[in-house]
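One chain follows as structure tokens, the form predicted alone.
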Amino acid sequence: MLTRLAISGYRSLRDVRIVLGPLNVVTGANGSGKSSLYRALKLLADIAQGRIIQSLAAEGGLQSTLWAGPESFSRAMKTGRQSVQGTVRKSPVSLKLGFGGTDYGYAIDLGLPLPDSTSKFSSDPAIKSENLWTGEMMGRSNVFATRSGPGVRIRDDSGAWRLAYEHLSTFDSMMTHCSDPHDAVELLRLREQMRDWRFYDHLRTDRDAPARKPQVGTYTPVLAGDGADFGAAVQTIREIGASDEMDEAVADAFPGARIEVTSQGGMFELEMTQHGLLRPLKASELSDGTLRYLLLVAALLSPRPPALMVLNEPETSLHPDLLAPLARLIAQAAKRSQIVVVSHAAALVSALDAEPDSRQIFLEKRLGETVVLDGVPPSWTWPTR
């Protein structure tokens, strides 16, 4: 479980340390800074997956990425009596993404490229520095892989350094590129289980939506991130899963309703009995409101649940009167993963956090800079490059 959370230069996030439980609820005004938390999570996923270059192009490049304010605010800044201005820079600059926990603990330093006139990639960022540790802290003493520019050193079982890689790109993690399983398996065991998270913040409910229309159906213990697997997914849950789980849940937030899959040549498809009605109706009849809470439900109660699992406005089409289910089905999935939920949703941050393992992060924005109301940050040391 990550225990701790800590971004620095990523859009208004100048410099976030956050704790983390086993349920946490990311809520505060629009424009505080929620998206862009989700978002330094899922850059954090796909450093595992080899893909944390193109992401950051994909929302503009480093510079776009980048916090746009001072490096630091002077006394006089925070209390009005001068204007925010650019001060003089001291560090070179970076984005910087880390989290600590009960096993391991990671940390990445992204900056500017060298200059380079004969290369037409000179504007992708370049990773300057990483370290893997055990824990929740760095430390002298915990730290067995670190990267410093393009040489990679992993500690042995005796506690000694070799070097492993000399001329790591400037564009690859030693996440991907140093995991062993012989001299590096704490590399290769975080990389998996990072590769593992999940994240649900598209799960379509339109028209159009794959979940409203029959697929292909084979074991999908893992719903996909859209929702197109819909009915293999909850088909799989009946039958190795939490069968009882999702009826409860189901009928939790539709009383006397049940959910259930037809196959046609391999086609699944969805269908929901309700009370009242003479016939069940199909996927392609629900109402937006109604198959988005049951995405959810095929999404939580996963027969192969993750490490970590995030749930970006899960309240998007929900009456207010499934929010309280919903809830209690976040609540139970909270037990088999650790759950992130990003909500505006008074309601549903509200029932969330009477959960006794709920933690409640309330994000709010001054000067531009997004603060974390929460008490004292956790202590955190970044990689030196």
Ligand SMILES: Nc1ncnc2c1ncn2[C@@H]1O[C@H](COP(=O)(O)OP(=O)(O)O)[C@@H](O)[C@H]1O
Given for the second form:
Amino acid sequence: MLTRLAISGYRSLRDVRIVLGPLNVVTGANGSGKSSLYRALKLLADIAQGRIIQSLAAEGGLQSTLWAGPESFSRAMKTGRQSVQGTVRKSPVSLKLGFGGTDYGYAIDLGLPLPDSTSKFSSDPAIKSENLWTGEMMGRSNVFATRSGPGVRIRDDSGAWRLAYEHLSTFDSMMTHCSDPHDAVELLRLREQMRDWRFYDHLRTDRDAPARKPQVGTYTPVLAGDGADFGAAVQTIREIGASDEMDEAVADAFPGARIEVTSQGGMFELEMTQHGLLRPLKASELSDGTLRYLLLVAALLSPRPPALMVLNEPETSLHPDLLAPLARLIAQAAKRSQIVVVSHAAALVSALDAEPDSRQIFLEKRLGETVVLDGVPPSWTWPTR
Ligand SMILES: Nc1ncnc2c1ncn2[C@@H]1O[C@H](COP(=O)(O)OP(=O)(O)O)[C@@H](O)[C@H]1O
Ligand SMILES: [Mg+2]
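Next up, the form predicted together with the ligand, please; the one we just looked at was the form predicted alone.
Below is the entire complex, every chain and molecule, led by the chain shown above.
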């Protein structure tokens, strides 16, 4: 489980540190930084997939994702006696992401490449440092893999450091390139854990959504991010998963209703039987809100629960009556996976707040910068370059 998260220099998250528990609800006004926090978590997961540089490029490149304000605010700027202005930079341009957990911690520092007049990739982000340690906080004795520029050193069982890699590219992470099962098994283990983190952001429910169409049915313990294997995921829960829990979650939101999957020539299609209707409705006929709720049921009751599941604004297009059942469903899932929910819906936030073990993370924007209200930020040290 992740117990703390630290982000520095990413969009409005100039310097944010957060304590995480089993069930976390990130909320705040529009523009407070909720989506940025979601994307920062996604970027961390992208490292383990070997995609961090591409993901940053897809967001417009490092320059546009970097915090656009001054390196720090003076007291006069904070109290409004002086307007916000640029200060002379003391430290290099840097985007840092890190987490600590009950087993491992990791931090990455990205910056600009060294000037090279022969290369056209002069604005491509470069990985400057990476560190992997055991436990929550990086200390002097618990780091067992450290990268500085192109060099990676790994500590062996006897505590001795060994240069494992000398020429790692600026765009490759030690997570994907140095996780040798023989002498860097911790790197491998953490990478596999991070690859298993699951993200759901706006499951599609429009008219042409893949979830509305019949699909070839194969065992599907994990619902795809676009819901394309919805029928198969529901049937997998039915046959080898929490079938009763699924029925309860559906009936909780739609009293008397039930979902079944029909199969014709191997093509799966979802049907929903509802009170007052003479025939079941197919996925293609369901309302956006109903379909989204059912997709969330399939995602959250996965027979292969991930270590971490992150949901971005799951309330989108849900009828207000569905928010309390959704909160109960999320709380159920939090017994199996650590959960982070980013939400703008007050009713969902307060329903989740009532659940035991839930934490509210309330974001607010001050002087363009995201700050976390209430609570003392966890202590955190960034590794040096
Ligand atoms: N590079 C940047 N530096 C500073 N602020 C930024 C940068 N990019 C975007 N922002 C600001 O960050 C804020 C947070 O956006 P977002 O995370 O989408 O908020 P929310 O999801 O809470 O509505 C926006 O107000 C946006 O103007
Ligand atoms: Mg948002």
